[in-house]
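What follows is a single chain, given as structure tokens, in the form predicted on its own.
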Amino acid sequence: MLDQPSALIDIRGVCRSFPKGSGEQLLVLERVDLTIRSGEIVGLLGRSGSGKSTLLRIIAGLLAPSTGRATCRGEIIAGPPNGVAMVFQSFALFPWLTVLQNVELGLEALGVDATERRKRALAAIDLIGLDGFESAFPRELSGGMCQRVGFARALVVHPDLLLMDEPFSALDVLTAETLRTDLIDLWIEGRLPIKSVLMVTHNIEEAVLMCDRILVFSSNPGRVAAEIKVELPHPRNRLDPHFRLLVDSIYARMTQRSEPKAPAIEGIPSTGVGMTLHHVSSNVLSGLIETLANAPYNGHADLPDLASQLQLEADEILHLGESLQLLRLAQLSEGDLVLTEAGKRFAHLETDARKRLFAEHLVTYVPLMGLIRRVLDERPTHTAPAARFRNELEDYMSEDYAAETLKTIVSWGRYSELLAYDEQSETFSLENPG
């Protein structure tokens, strides 16, 4: 273990903003501190949009911080630093090159001679479990094999620090689990030619399974909300009570509500028009309420268990839970999802009665829907362009999140028959103007 002055990476007070369509700046990272030393796997865990990948790209020298200081071995990061390699979520292989040629690329860029390149590339391919596929092209490989090529290409340069940006998220569950296990085994055995790993993930179990330290990020803007040491010995067992307890505690931490940036609407605590709505189908919400209402949950479910049963990632189950909480149909608390009385009623209503209850809660508890309905009610034509609301949302969030929020409102509004939406003209109107 290196001492503090010899840290591989040192991040101090880093902020990063991006311009919005309005010309203002959207703050994505705020005052982030992080130190990475030799001999550890560190996880950046957080929701989608919490700035984890942005921080990784700052460390990789692909982005500069807006303010703050990012150093590698004491030197300011200005462009990709030596001794740092990255594995991406997408495989990013050159389809016209063979496995061997893809792996050799990094060494070629470093000026390593052909003989040494071939020797090291073959060793990396063998290490990562692709021996025999040196002459194959990416189109001939499965997704898991392509990602192994990505790992071999990163490892062949013998980096001090390996950056991983959700490297398993594009893979099916079994392939991802196999690759995780193989990498951890190689790390424990000391066979990986690297000193440290920094990985971005939104998969809580993945972070607990692999990491020595986990930095939990909050969102809007991204901040380090907590640092958790994982002192469980490798190999780790997902069924170990201590493993489950740690996963539960992280779920609980990630379901704690933070103060929103958008102003609250009178009578509706902790919400505002500028609140991001993640696109969740009303049919999926209805199905989740029915699942919660029935055995074995009977209205009260442990989130990790629910996510496992429904085969959902933490991000997905949290989006669903937060949507139900926003609509006051369920409550997120300490890593549990509990149906409210309204949620229990919803589960046993017929379709039309469900729509009426959903509409009532949607107008009452989702400020943006309340605003759209008021505008439509007040206008003689009972119509309004989507741009009217999109522009207001972009005062609080990125263009992408504004688009997703409007998409959600359209979907929920149609289901509840509160409004209609014309895709061609991008215009809202009342479903039944009266």
Ligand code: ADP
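No experiment lies behind these values; they were computed from the predicted model shown. Basically, rigid core = biggest C-alpha set you can superpose within 1.5 Å across the two forms. Numbering follows the first chain given and starts at 1. First, how it differs from the form predicted in complex with ligand ADP.
- With a cut-off of 2 Å and the rigid core superposed, F137 has a Cα displacement that falls short of the cut-off between the two forms.
- With the core held fixed, the Cα of V14 is displaced between the two forms by less than 2 Å.
- Core-aligned CA deviation for P159 between the two forms: less than 2 Å.
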The other form holds:
Amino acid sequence: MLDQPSALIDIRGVCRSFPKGSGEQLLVLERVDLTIRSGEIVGLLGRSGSGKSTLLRIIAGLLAPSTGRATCRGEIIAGPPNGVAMVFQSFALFPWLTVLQNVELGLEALGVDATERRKRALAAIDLIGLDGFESAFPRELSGGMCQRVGFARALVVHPDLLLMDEPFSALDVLTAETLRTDLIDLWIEGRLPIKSVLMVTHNIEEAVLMCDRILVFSSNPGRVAAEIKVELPHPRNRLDPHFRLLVDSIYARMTQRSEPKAPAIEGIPSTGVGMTLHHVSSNVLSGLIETLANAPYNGHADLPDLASQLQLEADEILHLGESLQLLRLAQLSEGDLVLTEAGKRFAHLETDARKRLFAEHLVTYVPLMGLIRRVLDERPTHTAPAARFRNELEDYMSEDYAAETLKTIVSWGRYSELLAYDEQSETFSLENPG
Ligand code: ADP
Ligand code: MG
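Please give the corresponding structure for the form predicted in complex with ligand ADP, as opposed to the form predicted on its own shown earlier.
What follows is the whole complex; the chain from before opens it.
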């Protein structure tokens, strides 16, 4: 395995640090290993700040590793290697050049003559769906079209490796999806003049949709924590149970905290961001846990019994039970509701400690809460409009369910002090920033 003849890029034990303000070094990449071969789309998936762009810049020859070895076709990368092109998140077009001129630019540096330049640029523009916009200026184009120009400019050099740094993240949901689908279609049909792709993303679904192999990056410092092969045939369907399963498992991996993990409970359905949360108040949930913990139940209740004692309808008690199960505070099994160890602990805690336990479970087991917290953490303002998440939820469920799910997250988030929500502006913010 030492010498992979087909390895286009080989990264071995690469570390990279940057000087911090204090003069100390910040270790951003720690012993990263990565191989890219011809014919594959590889995803680099990690949270913001995990060092993905840094690694990409090392591969693009824009940055040297502090230690370790980065090679392209067996040669140490020193400066931009031949046959590697990059698409950036921000489109980085020259505003004073037309679409055609922006695309041709990629070839000028290579010394391709004018006629050939024109021919290849027109072909790339056509391929990427910008036919007719050759003489338009970037300001006349939508964001999606600008990013298509960015792609055309990278494709025109016929690179062996296309590096993409979150290329869809500046686009709206629909535009991003159209562009992803167009690219994958072209790739599958063998019409892209490229041999392999390395794509950086923090979007799990995007990685599962597009990649043959996903490297999950951990943060602080960035390391390859897992490698996941995606063997689903194209075109991939986001609603396919296998797709969901993969998303869920990656999600679980990425939301894992450094705290010891609660043991998995059998029979709990796997979950994703797109799961409906029934609106059950946290007060009712605490009350139910207390009832369950005390006599006559002592941690174990028959559901019909419980329902009649609490004067609840079957579907109400099921929603309550499912919520507790989702939060791993109780487990539903064969018509019984049984407190977990965490649930028993919860029953005997003081108010503040209950909130903390609830918060821990909420962040760990409810992917939507993980997502919202991540977005809030990443944004400099630590705020985010509810619409940002409503749109995402509406990819999976009806408007009413999306609204109910958000309402639930707001009330659980407030109780656990994981987030604050302003009804007026419909904005989430961090309860305790930093
Ligand atoms: P990602 O692309 O995963 O969001 P980056 O690679 O951009 O992460 O950054 C990883 C970390 O390295 C961040 O903490 C960032 O502040 C730091 N960093 C990146 N480039 C530099 C630089 N040139 N100088 C100092 N720190 C840097
Ligand atoms: Mg980045």
